[in-house]
Each structure stands twice: as structure tokens, then as C-alpha cells.
Amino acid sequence: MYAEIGELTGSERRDRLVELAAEEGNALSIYTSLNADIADIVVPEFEEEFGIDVDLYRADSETILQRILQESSAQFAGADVVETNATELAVIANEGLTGDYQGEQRDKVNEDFQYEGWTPTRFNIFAPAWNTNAVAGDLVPTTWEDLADPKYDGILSLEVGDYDWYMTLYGYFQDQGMSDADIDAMFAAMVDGAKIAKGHSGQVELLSAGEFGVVAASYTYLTEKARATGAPVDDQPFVEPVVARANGGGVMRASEHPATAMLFMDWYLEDGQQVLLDNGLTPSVMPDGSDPLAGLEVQPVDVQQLLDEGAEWSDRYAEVVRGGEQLPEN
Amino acid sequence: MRPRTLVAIAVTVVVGYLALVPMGYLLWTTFTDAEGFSLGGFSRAYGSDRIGSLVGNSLWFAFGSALLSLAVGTALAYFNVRTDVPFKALFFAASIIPLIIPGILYTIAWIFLASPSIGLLNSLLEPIFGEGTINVFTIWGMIWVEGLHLSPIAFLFMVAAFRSTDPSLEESSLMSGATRVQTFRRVTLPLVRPALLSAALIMLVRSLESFEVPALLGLQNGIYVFTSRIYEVLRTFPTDFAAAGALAVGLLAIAALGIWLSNRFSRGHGGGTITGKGFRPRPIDLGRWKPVVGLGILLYFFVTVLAPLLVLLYTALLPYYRPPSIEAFQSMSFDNFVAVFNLPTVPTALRNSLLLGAGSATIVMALMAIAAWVVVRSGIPGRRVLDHIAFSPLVIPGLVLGVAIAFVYLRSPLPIYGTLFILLIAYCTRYLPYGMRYAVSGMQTIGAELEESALVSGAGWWATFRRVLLPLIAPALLAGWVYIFVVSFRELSSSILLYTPGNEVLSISIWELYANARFGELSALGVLMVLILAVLVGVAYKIGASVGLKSD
């Protein structure tokens, strides 16, 4: 199937997939960690265009991974397409559970983000965000190093689980020729006086409310969403390099609807990207085929490094954020 | 075999099956790795040199919260059942509403109330006491929020206990010259000791496991607890179930010790205060203390219910949270409520949650009524093991419970995976421990003589159970039912793994909104849940009052 379709391009490919999808019963099961408000727009558009019934299972990425691993170990083909975070997808792909999906749209994805067994569909971008009432003028950060400045003591917030951001930025500064001791000192200074929070969405809410002045590594789409409701938050111009982590999709090897799954991936990487863009997300391929990260200095999260050294970086980051520890004020 | 033995065996088998499936999976993943038996999970879980301070913080936080909620819950229950305190109608709301508000919302509401920088209470106090008088981001703040959030559990336990103890003992004590305080300490408290111990045990384990409060309040000032470690461990790749299991086994040991102590101290004390002699609880006249206690009740109601609920309502009416100002009030609208009603999954989710809540509460309490009899009364050798088994799901992390259940039913020929049934099984398992504590504490207050006289008068075991025991422990069973019904609406970690499209539950909608940073809609949904559940629980109480022990 993959070989046959891989040869085809353009409308010939789409027509053939539509034909095969009909043979498969025009049904599809997608497991995704895409937020519901966006998934509820993307999926109905696909259903409407092709007359395909989609079962949509939504959960956080860790739960999706567990569910896929459990189901596959019991030879239960629950998902046809899995769409989630890079790390979880890499685990699933490494287990050999995804099929060899190829296509023209896939090839257009930025070469820093080409992976075997899965294809990026959207990016999560980390960039500092600030409350415009509390932070203006000189206080607006322009570089990552700025955040180590004591002027942010008491108003900067870091997230307790952002070790992928930490690992990536650490590597970036190493590449810049900074010594490990200097990098450690910089992160320690950032954490010193910082408020540690759990969860990016809660962080943005507390940023809007004025509890925090600056969030070190906010997801840009969450900042954008808050700003769209009128909250006094901003992240422009981006502090560069922005740290980008891919989210992607894979077609499951055990799928009973492989053609429908490929049809969805084709559509998602083309027409679906416009829907993501309209809803404040960063697509992996712009609707005109260009690279959405062009013009930005980007530091990609190294997925393989995350898999190999994730536990170690997670421990290191946990130690770093504990540096902000203060005795409880009793 | 006699019917009572058959029933006892059947219930033991069902409870054992429900509890031991996840337990077995947990132990298996904890003690094995690719090569076979291994203790690697333990060294990874407890290997951090910070584990000492983690456990220290955890115990401080857990004991503090348990103590606070126990004190508050017991006092409220006592005043409600035994005295002529005013504002009794408020008790109902105070006992249920903190349970209904999801932990995440309750904690965030408290940040908006008592954060040093943006807290509303602080801005009220600022003219008198200066800036940032109250700081919710301390261990005391954590104990305060967790303790208040848990106090309804203690309240539900203690109301049931006070209803089924004989006030004539207190009257005799007063008549013999003891003061009210002496009577309360020397007579009343020992009488309700089984319920007190049960509640303490549950709250201790609950606060050791509590996630929202330490995550949202503790981290900000670097106060780390046990669950922070579980969170770290579950976050690694691939998920380290062995280490998470090792931490759960640690909690299990603490819980087992707790049950053992609780049963030991319950024996010989408090047991059997309901005897063959008729009694009619009569409210104690508070006299000149009435206005003082009344004021205290109003204050409690304001602090635990009204203030957080008003913050939620306020947030629900705003496009995004901001401290009160003219612009804030001008931006108010019902958009968030409209948005909640327009969420495509909410109607299905509400229906499923109601079905699952009522179903699991009913199944668990029915099973536990009999299981409690087996444990407390039956005299069957080894019966206490059942108590420990039924308690074990309390310490199993929700994700592990979900994975264990998926593991079994993916391989089962019964078509349960992917249906609402699998969620029902998960909920029944998860709430067994609560049901057991409620039922056991009820059973322990009933004297053996009632059962004996019924048997002597020729009633069979089933008739005795149904006509004598069941009505007497009805207050405890109802309290357990209400608790399970309400908290099942919040169950997320195993629901999210096990649900299938079309079988969504309300907690998943809550999580969606949280993950999406849609706090206005989340608050709106919280307010709606409070309204819906308060009405339903009110109905349950009305029905319960007509079948159970009539106390007033």
C-alpha cells in the first residue's frame, strides 16, 4: 500500500486514496493531543470534504502513548492515525508501530524537523511572554540571557517540567562557546527569585492576572490565545532563538484503514495547515508550501537527544529549579 | 453452606477481584524489569538525596491538612447534629460544595483570594495590615487550602457517626456534674472514635497524594512534596512505572499501618453504642454561646464556600481574570456560560458522568455494606484482610490503575474495552476504599446484641441484615454514596486513558478547558456543576432521610 501510493502525486494520489478509503468503509480513528477547540474544527472539515466518519480520541500526550503501547501489546488496532508530541511519537515510531508514510507535503517540512516514522504537523514554540501592565520599556526581555538579570526577581516564572526547553537552550549556549559553568550560573540567576509554576496554561492565566510579570518559556499559541481575549500579555518581538518542538502525525502500521489514514495525513499537511494557522497555531508547512519558521532564528528540540538523555536532563532541570527554593515564610 | 457464608464469599471475591487486578499489575511492574525480579524501581524512586526533605514536607503538609479538616469537619458535624445551632441550612452547602469544585479551580480561586501580589483579601486588608498580609504560597497556605477542601469528607463521616450514637450517655455525664467540654472530650469523642479514625486515615492518604495544591501553591516557593517526585518519575521516558510503583508501595505501607492502628483503637472503644434501648437524639441547647457559634458557622461558610464560589462566578463572567475594577465589571458577560453549553461533548459527558457517578456509588456502597459486616461482625477467620484489600486502590496512581484495567480488558473475551462499562469498573475500584471506610465506621457503632436478638427471635441472616443492620448504618452508607457520587465527577487520570469517543465524561471536558487555558469557561462549568450536583445531592438526602434512621 505505502509503495503503491508513494509513487503517486497530486490529484492522482488523492483520487486513488479516496477510492481506497471508500473500500475501507470511510471510517477513521484518530488519537490526538491537539487541543479540543482546534481538533473540533479540523476534523469536521475533513469529514465533510470526504464523507468520512472520524472517531476522535483526545488525551494528553503521555496518556496517548500509554494507550497505544497497551493496545498494540494486545494486538488491538485502536488508532489509524496518532497525532501528538515529538517525544511520544518517537517512542511509538521506535517501537516500529508506525508505517512508512511518504509524500510531497512531508518533504516540504523544514529539514531540521525530518524524522523517520512520523511527520511534523505543527510546532510548539517556546518564547518569553510578559504582562504589558507590569513589564514595559527596558523591562521587556530581548535575549534569553536577559532573564538572568536581577530586575526580574520576584516577577519571572519558570515551569517545573520544561526540561526540553532547558536542554535545548543549554545546547544552544554551548554552541555559542559558553562554558558549562557560565551556562549553569546563568540558569541559576534566572531561577534565583523566580516563581516556579506547574502547567503552561495555568501560567498564562496567572500572567494575565498579574501574578507573574514574565513567563520564561510560554507556548506562543497560549500567549496568542490570551491576547486574543484582551488579556494584557505579549511576546512580540520574539526573543530569539525561539525554541521549537515538533508535534506530528504517524499512520499506524496495524491500521485497518491505512489508505484513509494516508488521506488524512495528506489533507492535514495541506488544507489542514490553513485551519491550524487560522487558529493561532504554527503549522509545519505554510499553506503556500513555504516554511513557517523562515526568518526566525530557531533552535529545534533534539528529539533523539530527549529520548536518550531525557531522564538525565529532567533530573538536572529539577535540581536547577530547586535553586529557587526559599524557606517557607512561616 | 449457610447463605451468610455464601454472600460473604461472593462479596469477598468481587471486592478482591476489583482491587487485586490493579494491585497485581502494580506489584508486577514494580518488582520486575526486562531481566526479571528487580528492585531498581525503589532505588530510582527513593534514590534522590532530597527524598528526606520531600517526605518531611509531605508529612507536615498531610498531618496539618488532615488535622485542620478533622477539627473543622468534626466541630461542624457536632453542632449540626447535636445542638440547636442556627443556620442549619448552610451546613448542607458547606458539606458538599468544596467537594464539587475541582481541586484545580479551588486552588486557583484561593490564589486570586490570598496571593500576596494580587489577592483580593490582601487588598481588603492592606489599609490596616500593610501589603501582602496573607500569603497562600507557604506550607500554611497549602494546609489551609487542602484542609478546607478536604473538610467535607470529615463532615460527612462525623455527621453519620453523631447521628448513630446514643446521646443519653452525654446526658448522664452532664447530669453527673461534668462540664460540656469535659463531656465532649471524655464521652462524645470516644463514642465516635471509629469514624474519626477512618476519616483521619483517608485524609492523611489523600493529602499525601494531593497534587493540585502542592503543584500550584508549593512549587512557587520551592516547597516540594512526595507527589512532586511521583510526577517527576512519571514524566520520564519511557514512563518509569517501576519507580512510580515503588512510591505507591511506600504509601501502601503507611496506609496498611494506618488501617491496623485504626482497627486496633476502634476495638473496645466506641463500638456498639447503638443498642437495643431506644434513643432519640435531642439537640443540646447552646444557650448564650448560640450567637458565637452561629457567627463561626457563617464565617466558615463564607470562607470555604462563598468566597471561592464568588471568585469562580466572577472569573466566569470575565473574558480573562483581572482584579476587580470598573473596566472589569464593564467587560462582564455570559459568553463563557454560552460557550460551555455549546461545547459539543458536554451534554453526553454530563449524562455519562451522572450514570457513572450514581452507578459506581450504588454498587460500591451495596458491596461495602456487606463487606463491612464481614470485616466487623462475621467472625470469619482472616476477615481483616478484606479491609486491607479494599483499601489498596487508594494508593494506586490513577494512570497506573487505568493502564492495569486496560491491560486486563484488552485481553478479555468480554466486549468491555471501549465501552462505558470499563469506566464503571475503574470507578468502582477507585472508590472502594472510601466506601469501605464509611461502611466500616457505621458498622462499628452498632452493638452486636441487636443482631443477636433478631437471630434469636427467628429472623434469618438476610432478614436481620436487611431489617436491622441496614437501616441502622444507612446514615453512613448515604454519606459514602454522596461522597462517591460527587467526587466521581472529578476522576480524570484513569478516565482519560479508558474513555472512547462518545463515552466522554465531564472531568475530561474540565481537563480540555484547563489544557486550553480557558479559565473563564472552566469557571463557568464549575459553577454549573456546583448547581447541578447540589440539587441532585439534596434529592439524595431527601430520599435517604425517608429510608434511614430518623434522627430529627
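Residue numbers count along the first chain shown, from 1. Between two forms, the rigid core is defined as the largest C-alpha subset superposing within 1.5 Å. All of these numbers come straight from a predicted model, not from anything done at the bench. What changes on going to the form predicted on its own:
- Core-superposed comparison between these two forms: the Cα of A39 travels 2 Å or more.
- P300: CA moves less than 2 Å between these two forms after rigid-core fitting.
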Contents of the next structure:
Amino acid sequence: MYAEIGELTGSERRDRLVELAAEEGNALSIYTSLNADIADIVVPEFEEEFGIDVDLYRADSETILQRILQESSAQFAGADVVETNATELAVIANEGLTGDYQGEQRDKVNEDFQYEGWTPTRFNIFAPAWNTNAVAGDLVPTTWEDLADPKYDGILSLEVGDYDWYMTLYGYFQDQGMSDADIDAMFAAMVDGAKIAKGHSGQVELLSAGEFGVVAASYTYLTEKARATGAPVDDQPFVEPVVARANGGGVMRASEHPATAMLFMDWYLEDGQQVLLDNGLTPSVMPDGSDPLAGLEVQPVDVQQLLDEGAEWSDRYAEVVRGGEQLPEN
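For comparison with the form predicted in complex with the partner chain, provide the form predicted on its own.
Chain alone follows, minus partners and molecules.
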């Protein structure tokens, strides 16, 4: 299947996959951790375009991982496509559970985010965001180091689970020649007087309401979504390097509908990217084929480092943010 389809491009490839999908019964099973409001738009659009009946299972990324590993142990072919966070996808791919999906659209994804066994479909980009009613002039951060300035005491917020951002930025400053002691001091200064929130969506709501003036590492799509609804928030120009983490999809090696799964991935990486963009997410490939990260200095979250050292960095970050004011979950 992969060899035959891999030789094809453009409409010839899509037409052949449509033929094969019909032979497979026009059925597809997708496991995803996409938010329900987005999944409920993406999947019906695919179903309508190709007349394919999708069985959708939606859960958090850890639940999806455990279900796939359990089904694999039981030699049960549940999902045809898995779409979730990078860390869980990397585990699934490392177990050899995903097939060798290749394609023109996959090749257009930024080369720093090319992985074996899965393909980025969307990015979470971390950048500082601020309330424009509360922050202006020299209070607008222009570097990550700015956030350690005492002028942000009492108006800065960090998110309690952002250890991947912390790990990535820590590595960046090490590469810049900073000592570990200086980096530790910088993060300690950020946390001193900071408010520690749980959940990025709620954090942006609190930022919009003026509960604090600056979020250290907001998801840019959430900031943009709030701004589009009239909230007084901004993140432009981005503080660089932005920290970017990929989420993506993979075709399961044991798929009972491999052609249909490939058709979905092809569509998701082309037409589906417009759907993500229209709904405020950051696609991995712009609808015109360009790179959404072009022109930005980007520091990718190292997925393998997360797998190897994630627990250590999670503990370290938990200790760092312990020094801030813990806010109740919003």
C-alpha cells in the first residue's frame, strides 16, 4: 500500500486513494485529543467531502496512548489514525505501531519538525502575551529575560504545567552560554511575585479580565482567539525565539483501512489545515503550502528529550513555580 501510493502525487494520488477507500468500505476510525469543538468541525468536513463514515474516539492524550498500547497488546486493530500530542505520538511510533506514511504535504512541514512514524498537523507556539489596558511602553516584554525584571512582580503569570517550555528555554540559554546558576536565578526572579495558573485557556481568560498583566508563555492561538473576540490582549511582535511544540497524526500499522487513513492524512495536511486556521489553531502547513513558522526564530521542543527526561524536568519546574502565588483552577 505505502509503496504503491508513495509513487503517486496530486490528483492521481487522491483519486487512487478514493478508489481504495471505497474498496475498504468507506469507513475510518480516528483516535484524537483535539478539542471537541474542533474535532466536531474537522471530521464532518472530511466525511462530507468523501462520503466516509468516521468512528471518532476523543480523549486526553494519555488516555489515547494507554488505549492504543492495550489494544496493541491484545492484537486488536482499533484506530486507523491517531491524532494527538507529540510525546504520546513519539511513544506510539517508537513502539513500531505506526506505518511509513509519506506524502507531498508531509514534505512541506518545517524540517525541524520531521519525525519518523508521525507527522505534525498543528503547532502550539509559546510566547508572552499581555493585557493592553495594563501593559504598555517599556512594560511590553521584548526578550524572555525581561520577564525576570522586578517591574513584573505582581503582574506576571506562569502556567503550572509548562515544563516543556521551561526545559526548552533552559536549553536555549545554555546554548547561549549562560551558566546554570544564572538561568536558575532568572527563572526564580520570574516566579518571584508571579501568579501560577492552571490551564492555558483559563489563564488567557484571566489575562483578558485584567487579573494579571502578562502571561509568560501563552499559546499564541489562544491569545489570537481572545483578541479576535475583542479582548484587550496582544503578543505582537513575538518575543523570540518562540518555543514551538508539534502535535500530529500517524497512520496505524495495523489499520484495517490503510488507504482511507492515508486519504484522511493527505486531506488533513491540505484542506484540513484551512479548517484549523479558520478555527484559530496554528497549522503545520499553511493552506498555500508555506511554512507558518517562516520568518520566526524558533526553538523546537525536543520530543526525544521530553521522553527521556520529562519526569526530571517536570519535577524541576514544579519546584520552580512553587515559589509563586498558586491560583485556584479557573
